[in-house]
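Have a look below at one chain only, the form predicted alone, in structure tokens format.
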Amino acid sequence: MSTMNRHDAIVLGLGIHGSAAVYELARRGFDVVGIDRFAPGHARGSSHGATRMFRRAYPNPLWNDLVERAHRGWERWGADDGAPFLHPTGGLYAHRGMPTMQGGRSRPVERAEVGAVAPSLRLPQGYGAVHDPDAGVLEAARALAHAQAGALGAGATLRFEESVLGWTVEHGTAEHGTAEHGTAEHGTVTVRTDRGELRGRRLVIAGGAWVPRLLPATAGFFEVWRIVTFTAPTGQPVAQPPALGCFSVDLPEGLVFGLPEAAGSGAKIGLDAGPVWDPEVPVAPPTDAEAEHLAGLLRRFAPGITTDGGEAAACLYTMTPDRRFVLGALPGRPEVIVAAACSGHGFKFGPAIGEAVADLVAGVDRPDLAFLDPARMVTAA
């Protein structure tokens, strides 16, 4: 087979990872193709949406390197735009009893310095909580854009509304890869879709909901469920920094998540909970009663904020049972790597995510990733 017509990498999936793994790849000078199903800018997975949280508190020492290299790379994003992409706004993160979070300069507070580091912030008896002062808000729908820009001006090509019908490694017929990016010898993937064929000598798998139908085999260890998310108007001190910050309340049904009001969006709140959906149908619009329900928890956890006017919307996480992503050459096909499944924590890590795949696909080493191994997939299954 001829390699005048094989890419470098062939990305499935536009996401925030995708995209990021593209855009990093392109920076590096590999001929990289990224393809998505749906049009820039849709609402049927788990990237779109203005903001999304960022903190370095984290039950696992496991993420602490892996946090402090998105940290770096939100800020080497944010140059190369020219406005940064992360607000910092501080952060509160809180569980009945007195948590074990930790990472960066997180460190336990007791309830009553939770007034001073967040005046407008309200937590239920009983709880304690950690101080994370190097939490913030990213401004996620410019983020994507921009990894998208990026990719583009370095030379990667994108193909939205671009179906993958299925793809292939064939073995025996790999050639070096190009010299100067160090890619080592392997077979050569083929991705079918409805648009005719592609060939690489990497396959990046970044489909979120959708890698269980890309990697039909592991589709039991993976659950998509329905996520809904409220957002409340803008223009209120009482959401605003440093009266509120990020911050987490763990209840019974389920984690409560939050965000201040910053970079012109008002103060949002989710639950990490939510029935199980298949993304083949659309996302479900939220309810009247979602949105009342999680409004009257963002009034509870900050008194005094308004909510009529606010805005609901629904999207998608793709868990794993251990709300670890899956990142990694997959078992028995080193030319196909996964950067799948965030687990709703995964938007955060764009930067690092990219990076990750573009050391992967160069052959480089890395060894901080095991605890993100795609074998646990396999095992599963």
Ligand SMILES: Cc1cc2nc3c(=O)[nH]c(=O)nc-3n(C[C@H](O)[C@H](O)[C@H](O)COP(=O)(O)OP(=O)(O)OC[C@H]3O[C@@H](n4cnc5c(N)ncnc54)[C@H](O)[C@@H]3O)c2cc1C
Second form
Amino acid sequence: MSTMNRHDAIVLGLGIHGSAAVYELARRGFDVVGIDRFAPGHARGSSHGATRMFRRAYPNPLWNDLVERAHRGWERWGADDGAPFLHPTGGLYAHRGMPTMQGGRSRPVERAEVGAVAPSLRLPQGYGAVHDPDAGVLEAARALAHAQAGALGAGATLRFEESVLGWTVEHGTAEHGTAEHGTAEHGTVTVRTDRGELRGRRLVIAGGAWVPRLLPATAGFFEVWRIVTFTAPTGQPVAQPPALGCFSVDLPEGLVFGLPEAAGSGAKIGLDAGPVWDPEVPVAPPTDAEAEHLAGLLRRFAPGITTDGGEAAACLYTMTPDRRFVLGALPGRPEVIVAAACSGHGFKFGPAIGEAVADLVAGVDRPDLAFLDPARMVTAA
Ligand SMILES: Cc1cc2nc3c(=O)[nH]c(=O)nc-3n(C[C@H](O)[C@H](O)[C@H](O)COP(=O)(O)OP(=O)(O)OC[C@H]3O[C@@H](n4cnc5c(N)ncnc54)[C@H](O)[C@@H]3O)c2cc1C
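Switch from the form predicted alone, shown above, to the form predicted in complex with the named molecule and output its structure.
And the full complex, kicking off with our chain again.
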């Protein structure tokens, strides 16, 4: 048997979820290694860009507990870093017909009230809205850097520009039975990379858009989309709270989401729809037509905003059929934990996903995560 060091956990992928997991595991004293195939700050996946939206308003109350854990997590990270990551701006979530959102302090508002809540926002005729006073803008790039620096500071090892090529699980070797940290004793995972091998008690797969490739048996369960956003220039009071907060409008062409100017970033808009994309192919930059289409939507919903000089960017969503994350041990493979949390709304949960992964590695039971069960991948595939 190889004398190679056996880590408590090996985390594949250092986007927001893998980084949050390594950070939390290291904070708890686990021996953890994080691996990413690209350099820090790369723009090939789903976690790049200056900002993301946080909201408590969610369609299904199943999410409420995880949203609260995430909110506490952002407060904890902000306290650790000496400045908040979450900038409250409020949010209005518009829909045709009956309200669809609930949670936190959110409440339906009459159309006439929209102007008072967000003077810059214009909603289409026939739309109602739910107001979430706790919605806000997250400093995403700073949060990602904080999690990685925090992980290193707590003793983790981060390896960038190294690709995981595969892994195997071995059972029944001599060293089994010497569990530490209360980690239930299962097999040992050997992870092969393009630079060598590592061994660990647990492998955490947080590979974002590459999860379908990393778990071929589940490929049919996920779909990767290319998504474009547009950010207006800064310095526009009409685009800032209290004139404008976060918003979304469900249009026939898809859900439009918007963030106000905050935390040094301009007002941003995007559409929750895009072509299927192979993450092995670098994300095609936005075309002028795509940028102008989104700029036009921003001018439509917030007509006072100037979009000249704005910038567009592209990124990847990893969608599941039920828009829920996949979080937990692989069926029949307790050594392998999957953390695939996207469907276009995962970033806000970063600290809570990190906490959940650390609990699962430590063998802490988390029945509250049953609605994110990985078994859904297998039954659907
Ligand atoms: C345009 C856009 C807007 C969004 N807006 C919001 C928002 O407002 N609010 C919100 O909550 N969420 C939002 N999201 C969703 C959110 O950003 C994602 O859910 C989240 O970033 C997913 O993070 P991740 O860590 O799972 O994936 P990623 O950040 O993609 O991380 C996966 C990592 O795995 C690595 N990897 C893959 N394969 C390998 C391998 N074989 N070996 C080593 N490393 C590997 C990749 O290099 C990558 O760094 C948005 C997403 C996009 C694209």
